[in-house]
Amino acid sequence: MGRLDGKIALIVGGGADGPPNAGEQLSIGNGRATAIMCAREGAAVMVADLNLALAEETAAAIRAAGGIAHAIACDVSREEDCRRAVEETVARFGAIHLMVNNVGIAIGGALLRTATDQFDRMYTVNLRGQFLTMRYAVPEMIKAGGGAIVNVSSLSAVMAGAGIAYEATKAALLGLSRSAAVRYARDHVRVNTILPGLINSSMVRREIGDREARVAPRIPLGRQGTPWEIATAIVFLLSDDASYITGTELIVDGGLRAGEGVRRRDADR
């Protein structure tokens, strides 16, 4: 018996665009790992991604393992796409109970090195898109008797160093989630946010390459996290195991934030 048996899940950003890790046949990112794990736990999954082919890859992997999945293209910067992703999920599966917003981009840099159009683009994708998908999904969840949403933020929401637009939008996502959580708690819709730390995902390998040796010494657990560890945390928050958890943030970072002060103190010795 799976923790998500009988549930319908929409995973926004469920593809994976980047080289596979060593030993992987299929490239795995946080969204793809989450979609696959939701299916393993019994959910029927709608995989949405900007790149339909990548969403199809995820759905195909789920079906090959005996799960139920369908794919749809979704550009979260377009309100019509956000609405259609929710409507197609309900049309194909009959309802929507769970949603994960895993979409995010990183452009620009520090305050004086970030153009206005870059900041606007980051807001549109990293915050407005999540607002839109929730705006269309929450009424359907209420119709279905309740549901759960997990928005994927970043450790950069509470720590500096990743660029002003990225940090600002990821921090704003915490407020977006809390507001929706409190307003719709009586409708049995839970909303939580997960803050991944340094994760060895397909996107990281595409944008940065292999950074394990460089960043592992910063992390108290001594290594980067995996997309499967992020997916495990997300599935927990989606499941009834987290039935009394809403409006909160879960940091999954191997102790990175907690250990920064110790690391800096040791460096000063």
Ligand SMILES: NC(=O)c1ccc[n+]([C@@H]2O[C@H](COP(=O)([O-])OP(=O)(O)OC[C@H]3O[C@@H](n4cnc5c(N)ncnc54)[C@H](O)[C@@H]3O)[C@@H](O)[C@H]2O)c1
Given for the second form:
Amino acid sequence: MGRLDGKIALIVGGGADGPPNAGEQLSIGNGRATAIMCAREGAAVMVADLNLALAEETAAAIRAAGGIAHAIACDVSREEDCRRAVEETVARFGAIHLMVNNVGIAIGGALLRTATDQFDRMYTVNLRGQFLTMRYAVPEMIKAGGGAIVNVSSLSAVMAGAGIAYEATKAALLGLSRSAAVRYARDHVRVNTILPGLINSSMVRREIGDREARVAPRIPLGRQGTPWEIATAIVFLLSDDASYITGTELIVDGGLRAGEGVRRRDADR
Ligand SMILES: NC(=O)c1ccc[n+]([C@@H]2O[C@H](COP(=O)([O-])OP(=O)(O)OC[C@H]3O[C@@H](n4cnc5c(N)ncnc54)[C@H](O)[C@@H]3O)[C@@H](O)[C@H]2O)c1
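Now show the form predicted together with this ligand, given that the preceding structure was the form predicted alone.
Now the full complex is given, and it begins with the chain already shown.
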């Protein structure tokens, strides 16, 4: 018996846009790992992505393993696409109970290295898109008797260093989640946020390459996380195991944030 048996899930940003790990066929990112794990736990999964081919790849992997999945093109910067992703999920599977907002891009840099149009793009993709998918999904979840949403933020929501627009949008996502969580708790819709630390995901391999040797010494657990470790945490928050958890933030970072003070003390010695 799976923890998400009978549930219908929409994973927004469920492709994996980047090269696979050496020796692996399928590239795995946080979104794809989450979609696959939701299906393994018994959910029927709608995989939405800007790049339909990447969404199809995820859906095909799920079906090849005996799960239920369908793919849809969706650019979260377009309101019409957000509405359609929710509507198509309901039309195809009969309802929507679970949603993961995994889309997140990183453009620009520090304040003086971020152009206004880059900031606008970051806001549109990393925050407005999540507002829109929730705006369309929550009424459907209420109709279905309840649901759960996980928004994928970042440790950059609470720590500087990744660029002003990324940090600002990821921090704002905490507020977006909290606000919806409190307002719709009585409707049995739970909303939580996950804050991944340094993860060896498709996004990182595309943008940065292999950073393991460089970053591992900074991380108390001594290595980057895997997308599967993010997916596990997301599935927990989606499942009834988290029935009393809403409006909160779960850091999954191998101790990176907790270890910051330790590193400073070491430097003082
Ligand atoms: N890897 C890390 O170290 C790390 C750390 C903290 C947070 N995160 C967060 O994890 C998420 C990404 O993880 P991933 O590994 O799945 O990355 P990914 O880039 O491989 O996958 C995200 C998917 O989103 C899609 N996408 C991009 N723009 C879109 C748009 N406008 N509309 C719809 N889909 C769009 C891409 O095509 C891609 O398939 C982001 O929210 C990111 O901020 C990652």
